[in-house]
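In the form predicted alone, a lone chain appears below as structure tokens.
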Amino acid sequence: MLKANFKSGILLFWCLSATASHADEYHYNNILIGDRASGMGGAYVAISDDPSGLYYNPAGIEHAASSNLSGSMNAFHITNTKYHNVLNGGDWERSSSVLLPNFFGVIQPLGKGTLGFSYAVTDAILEDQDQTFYDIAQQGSKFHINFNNQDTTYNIGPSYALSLFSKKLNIGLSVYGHYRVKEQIFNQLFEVYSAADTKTLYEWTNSYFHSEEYGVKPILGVMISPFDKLSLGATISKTILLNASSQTIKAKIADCSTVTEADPNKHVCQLTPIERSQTSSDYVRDLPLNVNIGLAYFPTPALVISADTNIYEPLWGQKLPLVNASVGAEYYVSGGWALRSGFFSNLANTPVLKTTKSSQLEKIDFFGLSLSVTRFTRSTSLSFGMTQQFGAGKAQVVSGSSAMQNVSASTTTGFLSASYSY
């Protein structure tokens, strides 16, 4: 019977390693980019005036107020994931927290148009955390968890920019680099104990993931100026994968069985053979491709309210694409202050899971608050703000298992930027 609870136990555990996933590329808006297009919630397609708008609309920086502009960004990002009820009522829950130079803009004009250069961290985690389990097969038994975690994409190149007719209609592209690598240890500890027959059995098993993807990501944006207080903008993207790799190992590294003898200091070990298994792969991911929609209102000089919708090409065999949406204001108050806020979603790509399915992958939608504000000066600017955002789904833990668990997330990231113009 000890046997038995202890492989039964062992089996549930192994195959939630292999399933659970955190949030990445299941959602798009995990961390925003550029000062002031986070404070306004990402809502920023049809404004785009200064070096983060290489990111959200290269056609934009025909608009930037200084013939130089350069900024950064540096973000403090936080995530918190719990799987509720996992296993005899108890919680899994995961946590990231990771500081990154989250962007880096520039822009210049050049000839008739405006170059651009930016760097841009799109999405980063960096899990690091252990947990225990207790009674999980029977009385007495514990499940140790050491869990590591890290999944970081890149953005970076050149974009250039033009107008036509007076600065009423702007054209512009922007040619990033892509590249993300992400590295899963996945170390267990399972021990079961009986008092009966005066043995404990332990099995370790251990996994490990790693992968890399290189590829382009071109952004082409409009911008339309038909009246003095209307700009209307619109980009369409997609990231071109042109060489991934991956690596999983898989291994049980000891199950033993410790007998107390008469002395009770005196235990005996027995290792069974290792069993180990690895594999390979070069598949390349297709990613979806991307339309942005976006209306900015300036009713007065002081206030600017926007609006973007994203449209995501469907995944995963599903008919309808995905839509985001996001809404933000700036308002300039007197003495050289800004103060900006915004609302934005961040849905899964996933389908919704269905009750007669198992290893299905988990689908947690966010939706996210922004706020932000901005010190100016003649040549600079420093800002510093926050976006949070909550999220509820559903997902299965368990491999083989058609039982759904709640899930609750948070997303929370600080932000300062400074930038100067010349």
The other form holds:
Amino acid sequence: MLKANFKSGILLFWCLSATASHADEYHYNNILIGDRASGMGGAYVAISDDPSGLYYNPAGIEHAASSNLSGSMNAFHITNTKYHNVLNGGDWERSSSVLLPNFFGVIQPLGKGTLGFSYAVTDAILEDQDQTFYDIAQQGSKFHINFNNQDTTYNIGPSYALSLFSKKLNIGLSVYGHYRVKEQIFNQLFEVYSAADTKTLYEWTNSYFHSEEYGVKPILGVMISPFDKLSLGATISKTILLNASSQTIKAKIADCSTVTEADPNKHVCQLTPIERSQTSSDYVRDLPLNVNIGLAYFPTPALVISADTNIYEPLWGQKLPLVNASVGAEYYVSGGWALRSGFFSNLANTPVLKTTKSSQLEKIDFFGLSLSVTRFTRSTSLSFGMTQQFGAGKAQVVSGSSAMQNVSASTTTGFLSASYSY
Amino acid sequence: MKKTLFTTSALLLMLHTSATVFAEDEDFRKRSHHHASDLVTESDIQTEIKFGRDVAARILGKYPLSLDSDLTRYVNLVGKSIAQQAGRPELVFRFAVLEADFVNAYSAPGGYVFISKGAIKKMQDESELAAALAHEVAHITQRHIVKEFKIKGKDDSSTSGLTKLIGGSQDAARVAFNQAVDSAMKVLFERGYKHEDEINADQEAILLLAASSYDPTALQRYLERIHKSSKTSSHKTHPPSTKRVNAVATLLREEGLDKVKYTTAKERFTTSVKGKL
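Structure of the form predicted together with the partner chain, please, following the form predicted alone?
Below: every chain and molecule of the assembly, starting with the one above.
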């Protein structure tokens, strides 16, 4: 019985890492890009008149106030996800913190239009976790997990925008190269005392996962001003993966005999490999078509209000598209200071979990708030701000089990950015 | 597939609609800090002069300068009398003649004005010379090139220093300055000024002529003459002369300057340029 519990415990956690993915093909707004856009909750499709517009709507860069502009942003991104009652009432908490150069973009006139080049990190996770669960199989048992997860998505590429009808209609195209690299290392050590064997039993499992994706992400944008003080923007984009590869290596070692020596803390184990597997895959994901529609209203030079709707093709066999929304505002306290704020959703693209099934994808819906303050000089701006997302949902982190866990999650991104016109 | 068709159709509809319905004024996008930065500073003026000097050097690299000191002095006297009325006392205006047979005149920001010998040959009196120079002076006083390429001075504030530190943009500014000089040369020799800037320069030139007691109709007369000439090359960088002439005539009527009889200084012009072209 003890050994049965022992093995089932290992089996459960063996599958934990593969199921509970943290970053994140399940969400589209984990990190907002650019200082002004981030401050406004990402509601930027109908504004986009600075280098971060290269990412949100390349058509907008034709409205840039300066011919030559560069912008960069550095972000400190923290995520925390807690799976409640995973095993024996214990919570599994995963956290990540990463400092990343979130965005760099530059625009300048070329020919009859505006040329741009930008780099954006659209998602990034760096988890380094060490946690111990107690009393899972029996009183006194310990389960140690050591988890390292790195997952980063990069977009980099050129853009070009043209104005038609004296800047009343703009069109723009960004062509990003897409690169995602993910690496997970998951160590698990299960430790339980066997009274029958009069010794402590150990089982150690290790898994290593590495994947890379290459692709291209064209973003076609249009921007118009149908009425005074009103701007409409729309983009259509799709990340087309051209190549992908992944490799998974798993090893499980058990049957450790403990010999107590004079030093009680010193153990000698005879470990026997009982399972090892290595698999590779070149499966290429099909990512969804994305349509963004935005509206911005500029009632005075000191105030702008904007709203975006982001529509994504349904995934995972669902019939309805995923729709995210954001609203934002910018207010100039004076010619030298501006405050920005926004609200946005970051819904999961996964289906609602059903009680009769097991190994389902997690569904955590986030809602976020952003705030930033910007100091302007004649040719520069310096912004500091943060976005905060709160999420709740369901997950099944134990493979093969239909038990569902409540999940609570939060992400915090602090950013410092600079832009320069010359 | 249906969703793709739907979204594509939506975008096409937006494009179609946009072709017929537009806002009248795009200035609503300017934010408060843009308005604040529109104020001209001493650093802006110094940068404008440096920029103009670079452009002027390129012009002189393209066409030789006339070494006729009498002709140059005469053109400078006429030009400076116009520039005195121009409202940019912080600039020193310099006028020069180019050894070129085509009909054209150029100006560079900061006060540099060039006129070709071919252009002077087409003139009949001093007021017409003053008109051509006044048009170029107006491009400078109205800062057409400076505004188009957003030429600005240095920003030495502490916030700017911190921004540069984070963004690392020092070299970029230098590169952008040189690119703007290239672009300004394209405006002068290939593309021409924006149509509204040309019309604005004509309007300002007429007022400058009147303020300097030159015949304000001189610009109209001169434009009509070169319009009739089949050998002119000025069309490459100026709006169609008919359009310009009509706009000038309208302004003269509106300002009540079409009947004013100010000096043409024909005799002085004839004496000053005789045998020098």
